[in-house]
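In structure tokens, one chain follows: the form predicted alone.
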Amino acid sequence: MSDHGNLVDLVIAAASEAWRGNGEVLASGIGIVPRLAAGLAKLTHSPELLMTDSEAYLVEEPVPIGPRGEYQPKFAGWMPFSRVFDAVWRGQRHAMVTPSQIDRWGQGNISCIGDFRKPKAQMLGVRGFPGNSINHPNSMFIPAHGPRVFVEKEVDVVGSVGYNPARWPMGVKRDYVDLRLIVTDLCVMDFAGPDHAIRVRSLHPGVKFEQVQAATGFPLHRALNLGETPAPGAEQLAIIRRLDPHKLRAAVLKNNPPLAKAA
């Protein structure tokens, strides 16, 4: 990997910002890429944020990824299941998530693709994902930005909730539904265009708007300062590299181009 770091080391750094001023919540990162997008953010802009180490303890410190040698974990306290459901229904814990399938509500599929009665592909079913989505803020990370993924019409499981109206009953009450930063290989996005529509705000190193929105299926926003998502700073770097010390990270996207070469 380039001594300056490479796409996937950016697109960490542009991730952990979903995390920047959410207080004391836990931060759950779901894979690689998002776990240390969550690391980074506690050890820089984010101290105050809560981690486990994936099984039962908080940790003082976030915990790098892959076979862990002679590290031990700086236990904090216990964090069973149980409590995590607790910070669940509470809304204080903030999860970023990779879903197959996205649609302009922000809908999320991790179910099937296809027909749910014959899918062209099973996958993992909905598991947490209502819940999680009704109750705390959520943000998502995409590897491959590509039409099959940012749908044209609704995902084909709504596994996670949204901001389309058809899909809340009269009465129910929506306002915790807060989706935040979804981090892809071409670019950030955020949900703050009209009514919730997905808005991109920051575009990676040598990718244009036009290539953004012909990789997905329905219409995007465009910020009005839109401008080039920042490389990571040194300090940055390092930290990514002390969390996953076995490189873990650098088959997560595809090619994955050295950052100097990208710009």
The other form holds:
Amino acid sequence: MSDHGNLVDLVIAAASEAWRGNGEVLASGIGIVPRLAAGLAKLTHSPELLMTDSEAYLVEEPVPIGPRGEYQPKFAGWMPFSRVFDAVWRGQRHAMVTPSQIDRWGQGNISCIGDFRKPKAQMLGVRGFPGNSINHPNSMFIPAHGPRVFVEKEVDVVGSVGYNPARWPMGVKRDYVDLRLIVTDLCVMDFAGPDHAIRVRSLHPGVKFEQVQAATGFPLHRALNLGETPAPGAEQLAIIRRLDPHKLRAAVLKNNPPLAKAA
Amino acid sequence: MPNKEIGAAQVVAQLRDGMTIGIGGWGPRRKPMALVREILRSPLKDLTVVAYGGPEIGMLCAAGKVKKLVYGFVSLDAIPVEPFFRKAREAGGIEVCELDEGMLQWGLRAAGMRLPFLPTRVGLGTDVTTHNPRFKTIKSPYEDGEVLLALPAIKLDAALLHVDLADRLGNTQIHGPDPYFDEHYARAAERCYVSCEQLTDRLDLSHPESAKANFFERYLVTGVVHAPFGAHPTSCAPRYGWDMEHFKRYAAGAAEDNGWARYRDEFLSGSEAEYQARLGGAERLAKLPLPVF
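With the form predicted alone in hand, show me what the form predicted together with its partner chain looks like.
Next comes the full complex, and the chain you just saw is listed first.
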């Protein structure tokens, strides 16, 4: 991996922005990149975040990923799954997850592909998606931005809710639905388009808007001040390297080119 | 006081075709696999199985024991989708009630409190309600008037759990980092059977210092089964980790013709002692490393 970092490091730094200014909430990064991003957020701009050891304990120091060697996690509190659900239902959590499908309304699917009664491909089941999405802020990380993920129509199984008005019966409270960022290998997007439409906010170095649009099954909005996703600084890179001593992040993106020296 | 110790085969003899059975633990963690294996060896069938699913779901599906599944997920963690569960789903042969993880415990809690339902927002706006058409909503009778999902109670005929310690009175202790939702399975069930790594006469005499590891009362416990390594191939932290080598061997079978039959013949044709002997015995099982997250 390069001295100035690689694309995955830029993606991690961009994803860490999801948790900026969230206050004291449980930051749950599910998967290698989201977990590193949450750790980076806590160790830089947002030390107030709560975090677990990815098993059952709260920690104030993010736990490095992979075999630990001498490192011993230090427990600040206990957070078994029952208490995670309490945090979710009270809304004091911001999760970053990787749906297999996302649609224009921000709805996500990890349940199955095809007909629910006889799936073409069974996946995990809805897991915590319904509860997360109707209760607290959520962001997404997509390692390979393409039209099979960002689907043209609705996702095959709506596991996490979004901004599709047809899905909301009268009287159901939608106030806590709060989709924040989608960070991919091409760009950073948010839901700041008209009626929460998905909008490209920044492009990773060398990526064109048209390329992102071509890799997306629905029309994207373009931020007025669309710019380039910033490269990670030296301090951020040092933290990412410390949190991922075995370089597990190197295998997350299909193409992980080295970054040019940051400006 | 009655001695609640019974054998795994006696537990299964008390179960009936068509029952709804809740299985504790979480994915590949602290599953009552010795009891599940006893079901696999029995003629029991047409079960409705409720679980945060791991290998027990795949095995029960492969063995043709399952009529209906109620689950939030079915996973072996490092093997993200349980292979025989996937196979059963893609064949379309089983009825399913797929729930959000939080909804599942909510339904168990409703049953444990003898309520017909508990309200929640979770599931609204998603296909969980589409694919569970019997779920109804309810309007708050207060000034907010909010429409909520009335999640029906998930009542269990029997719950099967695996814990670290039990005594013959039915007291139990869970020493792993997370008790998961075992207590709610116990409360939701007519009868609860608990297998344990270690069995004593009286936990108040043998292990009073760890009484905070007791998560549900003995009046919920019908029978205790002494089953050392009874969670294998799932983990029972802090005692032993899951057996990844065994999971891989098992998972490979899902892609083969007669893969399940071969697994069954190799590992389930004899007693629990023979099962363990084929896996390298207690010596190997005790050394299975804990997973690192």
